[in-house]
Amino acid sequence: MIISALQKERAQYAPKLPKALRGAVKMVDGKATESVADQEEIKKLFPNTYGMPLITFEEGDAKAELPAMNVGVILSGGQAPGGHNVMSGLFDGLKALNPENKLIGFLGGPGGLVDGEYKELTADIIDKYRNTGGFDIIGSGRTKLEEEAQFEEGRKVCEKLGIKALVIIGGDDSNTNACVLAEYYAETKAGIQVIGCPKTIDGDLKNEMIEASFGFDTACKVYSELIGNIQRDANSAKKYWHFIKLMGRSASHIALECALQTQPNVTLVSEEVEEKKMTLGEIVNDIANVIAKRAEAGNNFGTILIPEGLIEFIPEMKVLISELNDLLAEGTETEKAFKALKKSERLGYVAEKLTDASAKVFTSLPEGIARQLTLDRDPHGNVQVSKIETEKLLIEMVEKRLSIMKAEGKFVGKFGAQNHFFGYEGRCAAPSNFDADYCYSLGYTASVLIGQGKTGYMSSVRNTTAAAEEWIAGGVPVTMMMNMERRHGHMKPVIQKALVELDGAPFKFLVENREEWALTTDYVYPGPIQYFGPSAVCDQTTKTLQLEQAK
């Protein structure tokens, strides 16, 4: 197998560990925990794993002798840079506990556990994937572990393989499933521990104990390089406005971080749009006004960052999408009738079924966007936001607005636009030094939690703006992050998503500077991820973390 020169060099990289994990480890219990909301309901649903203490690891005196055990690992959900290093850290940590420990990877995500599809991950296999991007070592999947029948099939597979602990590497939904699984195995005394690791490039799995989800740092650096390249091109050609959509359905962390790294002319933040109850027309007017002001200075170019989930945060669009989700829910009579119609008849049929207000919004949209809103729903029954070309919608509406402004003498320039969507480009990139170190530490921490007999915990590594040796490793009960939310018409316990905090330091920094960035050409060009060189260049954290921790 041919590998790149970079892969050869990165294979030799030794990820940095917190000093507390480099030898014997002592576990220190902190305060008892409670869920972020709905405490009584969560406690009732998780009697065996609720209220457990926070855990911190410190340097110990003597290494404990532990019997050999088999541990299973699952990659769940969308890919994120650094997943292979979580597994490398887990593998090395388990071998440090007992050289006879074995790591078994379930293939294709949680479905591999239920279906009994697996392979043992030996040193030869692990070594090929150290410091690489992707989840291809065992593959990932989006099967949800929610049903008792699945738990029982998983238990049988674990018993057959002698597995005493499972590590589930995933986002908020995957770790919610891990928490439910941990509770079930504790309740049934199955003798199987369950530990989670926080993954998602979206950055919305975070709290006081989880400072960042892994992959966010790398993905944002990849996108920021691309944005910087585009900005340099825009400033060279001086004739295009680039509308750039970035991943992040439920939260705008990626768009905000990339804005902090590159200083574009306009950055839309979904949470602000929702807070201010901004209409689609107001958003379009704001963008058009920036374009007109720059044109007055002879600058007929610029960049605009758009979070993937923006359209769901615009109040009138949110109502429309909710009505469409109900109207076109799989198996409903209206959905069947809709699919039976000719393509040319479908939009008119939908408009007739909507409320007057939503019908007005729906019919005002460009036909292509309206059709995208009626595409098949995702597994949750929701519109597939990533397939809605919000960037093209804004270009078309801004162009119309500017033509009106030109007729009124309020726009004196030219408008040419290019659209982009950066998503998959960042999900499997080779991890930055930060993610390589952070992910390895998360995996190693998971092994120590297992060695301490813990279940229902998520691996936690904090103080991440300091040098890696000063990072604080430990565990946080997953129930601490949970609240009750309505899903498919029923109230369910789920990990609370972390949205952009409008009173937080990162967003405030954007607000303080965005007027200046809008009118000036004050672009920053981050360039590609640097793996070799001074620490100030190679090991820097995200701007978000630096501002949150005031460093």
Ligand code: FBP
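Positions refer to the first chain, counted from 1. What we label the rigid core is the largest C-alpha set whose atoms superpose within 1.5 Å from one form to the other. Everything numeric in this text was worked out from a predicted model, so none of it was measured. First, how it differs from the form predicted in complex with this ligand.
- K342 is among the residues whose C-alpha shifts by 2 Å or more between these two forms once the rigid core is aligned.
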Given for the second form:
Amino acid sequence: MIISALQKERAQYAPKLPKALRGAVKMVDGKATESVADQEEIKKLFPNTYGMPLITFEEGDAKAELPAMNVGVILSGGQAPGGHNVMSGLFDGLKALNPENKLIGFLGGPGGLVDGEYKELTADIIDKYRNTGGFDIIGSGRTKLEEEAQFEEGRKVCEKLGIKALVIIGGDDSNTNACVLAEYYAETKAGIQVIGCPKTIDGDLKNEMIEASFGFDTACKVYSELIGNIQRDANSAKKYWHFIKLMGRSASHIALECALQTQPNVTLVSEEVEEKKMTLGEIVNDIANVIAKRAEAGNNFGTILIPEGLIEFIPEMKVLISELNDLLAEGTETEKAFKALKKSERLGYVAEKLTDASAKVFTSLPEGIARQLTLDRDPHGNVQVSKIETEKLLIEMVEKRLSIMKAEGKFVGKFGAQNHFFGYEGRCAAPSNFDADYCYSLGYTASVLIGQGKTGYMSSVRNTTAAAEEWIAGGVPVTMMMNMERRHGHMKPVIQKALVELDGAPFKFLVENREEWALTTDYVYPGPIQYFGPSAVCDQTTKTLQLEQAK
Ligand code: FBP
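Complement to the form predicted on its own: the form predicted in complex with this ligand:
After this comes the whole thing, all chains and molecules, with the earlier chain placed first.
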């Protein structure tokens, strides 16, 4: 197999571990914990795993002698840079506990556990994947582990393979399910520990004890490089406005972080749109006004960052989407009637069935977007918002608005637009030094939690703006991050999703600077991720973390 020159060199990189994990480890119990909200309900649902203490690891003197054990590992959900380093940290940590320990990877995500599809991850295999991006070592999947029948199938598979602990690497939903599984195995005395690891480029699995989900750092660096390149092109050619949509199913952390790294002219933040109850028309007006102002100064170019989840945060669109979900739910009379119509008659039919307010929004949308809203549905009957081309929607609407402004003498420039969507470009990039170290440490920490017999914990590595040796490793009970939320019509215990906080330092920094960035051309060009070279370049953390942790 031919590997790139970079891959060859990068394979030699030794990820940095926190000091406490470099030799014998001592476990220190902290305070007992409570869930972030709805304590009584969550306590009742998790009698075996609720209230457990926070754990931190410190340097110890004596290494524990532990019997050999087999551990299973699962990658769940969307890819995020660093997953392979979680595996290698876990592998090395398990071997440090006992060289006879074995790591077994379940193939294709959580479904691999239920279906008993697996492969042993030997040193040869692990070595090939150290410091590489992707999840291809065992693959990932979006099957949800939430039914008792699945837990039982998983138990049988673990028993067959002699697995005493499972590590589930995933986002908020996968870790919620990991916790339910931990509780179930504790309750049924299955003898299988379950440990979670915080993954997602979206950055929305974070809290007091989990400073960042892994992959966010690398993905944002990749997108910021691309945005910087586009900004240089825009500033060279001076003829295009670039509308750039950035991944992040719900929260706007990625768009915000990329804005802090590149200083574009406009950055939309879904959480602010929702808080201010902004209409689509208002968003379009704001963008058009910036374009008109820059045109007055002769600058007919610029960049606009759009978070992927925006559309669902615009109040009128949220109502429209929910009405469409009901109207076009599979098997309903309205859906059957809709499908029986000719394509040309469908939009009119839908508009008639909507409430007046939603019909007004629906008919004001460009035809292509209105069609996407009616056609693209997922198996649960929801509109697939990620497939809605918000960047194109905004271009079309801004163009219309500018032509009205031009007729009124309020816009004197030219408007040419390009659209982009950055998402998959960053999810499997080779992890930055930060993610390589952070992920390796998360995996290693998971092995120590397993060695200590823990279950229902998430691997936690904190103090991440300090040098890696000062990072604080430990475990957080997953129940501590939970609250009750309505899902598919029922109240369920789930890990609270972290949206962008409007009173948080990163967003405030954007607000303090955005008027200036809108009009001046203060672009920053971060360039590609550097894996070799000065630490000031190679070991930078995200601006989000720097601002959040500024002392
Ligand atoms: P996870 O939350 O599972 O990590 O996935 C995040 C994400 O990359 C989102 O940003 C994006 O909306 C979604 O996955 C895309 O999903 P898919 O890979 O199924 O197209």
